[in-house]
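Below sits a lone chain in structure tokens, taken as the form predicted alone.
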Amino acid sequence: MNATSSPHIVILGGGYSGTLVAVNLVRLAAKPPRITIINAHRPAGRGVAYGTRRMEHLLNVAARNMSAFPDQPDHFVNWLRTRAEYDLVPDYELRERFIPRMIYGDYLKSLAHHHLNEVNHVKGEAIDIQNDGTITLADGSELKADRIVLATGNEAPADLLGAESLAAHPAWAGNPWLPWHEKLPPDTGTIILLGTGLTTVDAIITLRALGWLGRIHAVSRHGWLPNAHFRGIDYPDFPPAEVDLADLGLEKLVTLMEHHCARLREMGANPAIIVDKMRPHTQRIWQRFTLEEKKTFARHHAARWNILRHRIAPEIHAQIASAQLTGQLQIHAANIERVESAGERVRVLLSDQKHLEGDLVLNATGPQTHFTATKSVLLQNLLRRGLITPDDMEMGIRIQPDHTIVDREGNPSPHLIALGPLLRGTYWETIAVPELRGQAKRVAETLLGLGTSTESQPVMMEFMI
């Protein structure tokens, strides 16, 4: 790079994380660098989560907590005031509303239009990066970067045993973020949803909005559906003032949490209040855990944590409950052993010696989290040549505190920096807006040489409890 020229920063991924890094680079820099965003499929600024075109898909968090900027907490609510449909909504009500995700995508696009007029957008897929920062695209073209941001987002779900034989089967949908609803069976048919998390909730809400009247089965190991947000009580006793939660270790932390959850139950309050009050401390606790404690948490506590932590809008929860009460939706608690063709249908074999057959089966088991099994050509190439290396949990990329990627030899990369779900093993909590907006600001500060402000540290998400 010429000493007098602006550095060229290339962002791989144009979803929430990539867009917010670019926006922060522009708004924080005295003289913004040259920025290129490379995005393969969805429109830049929306990504998978906010690229939905269905108004029934709502945010899982109230509007008051969805600002894109940690230093401007009311930014999203103020933006909503520019839209006619929210003109007459009282402020206290608007702040507590669960807004359609499509509208939140409009918000992100508006930020891109406002801040990124000078940013170069390239539609394509990066498949490799050389040691000198040269990026190779799938079409054979190349471009040179001084710094490269990996903002590739969530992986598609991991393949289930037997799924390799179903790639062309008309009743199989292996990626829930592709338009599976375009091949619905008739109302006399059966749909099987593999998983009972947020993606399954989206699918059920879509089916109801489409007026589809057939039978729905949802299967997961525990059979737990997400809980609804709720209005709780003030509970100042947790965490105890004299206790640093990050110093306790897993066993003592679980004991303390169970004690306070029991107290809340005795008071007639929801014990999930404790999960909410953990949010300012979660990343620091995770980073202080030993590797064995992290593995134990992932094996024995993560499923319950995620159900309590990733809650849904009350109106969405009510629709799911209605589908169960009418008998349209049936939940199964079982391990999924394999999937296989059954003529025009797909058969799902379960661990309890039972099976289900569906006219459409959707893999909604959640993003792939075994990093070295990634299907990304780019990430596999970087792993092969040692430019990136897995974290201790093999859930993502190893980084330094400023998000600079660490290579296989333990050296900081001169070019690569990462954020988002790629850092799941480092931070655990790294998919919600409060974490991602803080990371986007921190990455921008690193790239601009500004240091790390307190505003870009993980911030508390004031859940509606």
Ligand SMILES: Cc1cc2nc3c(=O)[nH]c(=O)nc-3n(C[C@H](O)[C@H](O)[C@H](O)COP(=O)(O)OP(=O)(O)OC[C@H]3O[C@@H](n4cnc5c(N)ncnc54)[C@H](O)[C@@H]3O)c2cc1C
The other form holds:
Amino acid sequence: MNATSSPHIVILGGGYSGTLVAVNLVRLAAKPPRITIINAHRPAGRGVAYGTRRMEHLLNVAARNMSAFPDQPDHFVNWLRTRAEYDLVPDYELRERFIPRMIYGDYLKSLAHHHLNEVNHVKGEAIDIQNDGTITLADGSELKADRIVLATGNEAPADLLGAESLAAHPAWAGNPWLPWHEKLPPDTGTIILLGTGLTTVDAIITLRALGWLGRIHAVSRHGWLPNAHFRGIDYPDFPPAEVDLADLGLEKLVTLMEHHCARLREMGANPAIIVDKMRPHTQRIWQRFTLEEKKTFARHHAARWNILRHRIAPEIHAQIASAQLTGQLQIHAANIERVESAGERVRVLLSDQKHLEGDLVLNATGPQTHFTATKSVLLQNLLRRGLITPDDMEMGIRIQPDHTIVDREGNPSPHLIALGPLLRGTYWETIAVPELRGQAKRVAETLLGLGTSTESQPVMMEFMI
Ligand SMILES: Cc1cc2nc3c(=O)[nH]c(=O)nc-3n(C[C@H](O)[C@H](O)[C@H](O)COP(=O)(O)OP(=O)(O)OC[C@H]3O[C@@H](n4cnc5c(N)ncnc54)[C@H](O)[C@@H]3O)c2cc1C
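Same protein, different form: I have the form predicted alone, so give me the form predicted in complex with the ligand.
Entire complex below, previous chain first.
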């Protein structure tokens, strides 16, 4: 960049995170910089989550907490009012609704339409970045950037043992975000969903919306399905006023949480209230844990945390319960040992010498979280060059508090800055809109040299789900 020209900011990834960084750059800058968004594979401006074309896929966060801007909490609810189907819904009801994710994608597109007229959009996959900020795309073209934002998002689930030989098998679907429902077996068939989290819930809801009547098996280590959102009670005793949760360390924290969960159970209330009350503190607690505590949490407590934390819309929960009641859906608690071909079917080998066979088997085990195993050519090249380096937990990459990437030598990168799921190891919780909107604003502020606003820090209001 010469002294007179505007810096060129290139954003790699045009999902929620990348789009919101660009929108914040434009809305916060006195004179917006030159911006390019490079996006591949998923619908630009929508990404994996909001690129769905299926109306039955609902947001798992109520409308009142889905604003794209931390400093304008009612922005999404007000936008919904521009649509005929929500125009006359009373405010108290609209705020609590779980809106189709496709409509949330329309919201993001409308923000892009409003703010990003001057932005250059490139369709293509970035595969490498050189030390001087030159980006190489898969088609061989190159682009020079002053600052580069890594907003590459969620990766498809990790491969399961044996999956490499199933790539072309008609009964295998290794990526749940590709249109697997185009190869449904007849109603006499069986579908096996590997995982019992939010992706499996999406799949079951789609099967029901399609009127598919066959058998569904879902398998995971604990066999726990997500809980429904609920209206909690007022419980001012947690966290105790005299305690800073981040000071406790893992063992004392777990003991304190278990004590309060037990009290809530005695009162006939849902103990998941404690998880909600933890959320404003989660990132700080995680960052204060020792590495050993982080590993212990990931090994022994994460599954339970996730099941209490990631909730679904009550109407979606009711459909899952109905599928279980009718016997269409069976849940299995077992380890998935490997997958293999069984003629036209796929066999899933489970712990305890059990197995299941499906006419369609879907890997819905959740996004890959072992960072160095990333399948992204770009991220592998950056790792090889030492321009990025794994965090202590190997769940993502190392950054500074202002989101500037730290290289292999421990130096802040002159070009690279990151947000979103790449920061799992740094924040633990870095996937849902209430976290990402704050990050998008913070990254834009860093790029514009504005310093970090307190509004973009996680505050209680943002996490009331
Ligand atoms: C199915 C699903 C449902 C969800 N539902 C909710 C919800 O209801 N509420 C909520 O708060 N959160 C939800 N989430 C969380 C969600 O992940 C975030 O809200 C958000 O969508 C993440 O956005 P992102 O831009 O970081 O990543 P992504 O949406 O994954 O977007 C990343 C984009 O970058 C592109 N890309 C990657 N690498 C490159 C490259 N090298 N070159 C060019 N482009 C590249 C990808 O193809 C993609 O288009 C959901 C997530 C999923 C997966």
